[in-house]
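Take a look at this single chain, the form predicted on its own, given in structure tokens.
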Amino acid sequence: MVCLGNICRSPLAEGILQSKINSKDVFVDSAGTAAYHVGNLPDERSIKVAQKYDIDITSQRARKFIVEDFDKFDFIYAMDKRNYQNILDLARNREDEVKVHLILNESEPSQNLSVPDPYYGGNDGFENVYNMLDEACSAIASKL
């Protein structure tokens, strides 16, 4: 799970696909393409959005994707367009480019949508993305 700074989206997108899955089968991770906030805990908003829904993301704490990250991930969720592009960016070759997706795809086929970063919204974008990612980590809960 990727976004900009790793502090509210992915965050929120590991815990709610964690809370879905078996963590013995299926290990899931968040990042930020840039460095901004590595080392810091999700945005409190992040944290009481995800406390709603009884998942804890408290443990988490922000990391730049690498390269390697390639290597370690299967698949990799994008947020956004932007940062989609970032992380193919990075990308080695194909077999790194296949791996990369935009999360809404996988609740909106094809569509090609952006989870809006609520950082500079109030506490109900922070609702609405959740619900948004909800949705998209369902269906990707369902193919594990």
Second form
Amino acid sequence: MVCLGNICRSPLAEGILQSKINSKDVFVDSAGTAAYHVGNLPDERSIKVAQKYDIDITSQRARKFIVEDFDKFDFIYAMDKRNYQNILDLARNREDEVKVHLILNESEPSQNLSVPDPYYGGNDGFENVYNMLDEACSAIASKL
Ligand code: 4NP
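Structure of the form predicted together with 4-nitrophenyl phosphate (4NP), please, following the form predicted on its own?
Starting with the chain above, the whole complex follows.
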């Protein structure tokens, strides 16, 4: 799960998908394409909205997406089109490229929609992001 800062959207996506799958079979992680918040806890508003749905994301710490992630993961989900392009720019070959997907295409196929960046908004934005990611992660979990 990849967003820009790895403190708002992708930590929620990680927590939500983790809650829907058997964690012994699937390793879920998240990262950001930017390093601004490396080592930080998720944003308090993400922690709060996750808690509301009984998901604890407080053990997560932000990290930057690195090229080795292409070797470690089978599926790489970008939260928005900018992250998608930034990840693709790091791809070394076609095998890397085909791993990268826009997460909302899982719930709304071929629409190429972005999860809006909630960082500069209020709590409503986080609830909206949670609901979008919940739907997309249900689709991913049913495929896995
Ligand atoms: P995220 O949100 O990409 O969903 O983690 C953001 C977090 C921080 C910033 C931007 C977006 N920032 O500019 O610091």
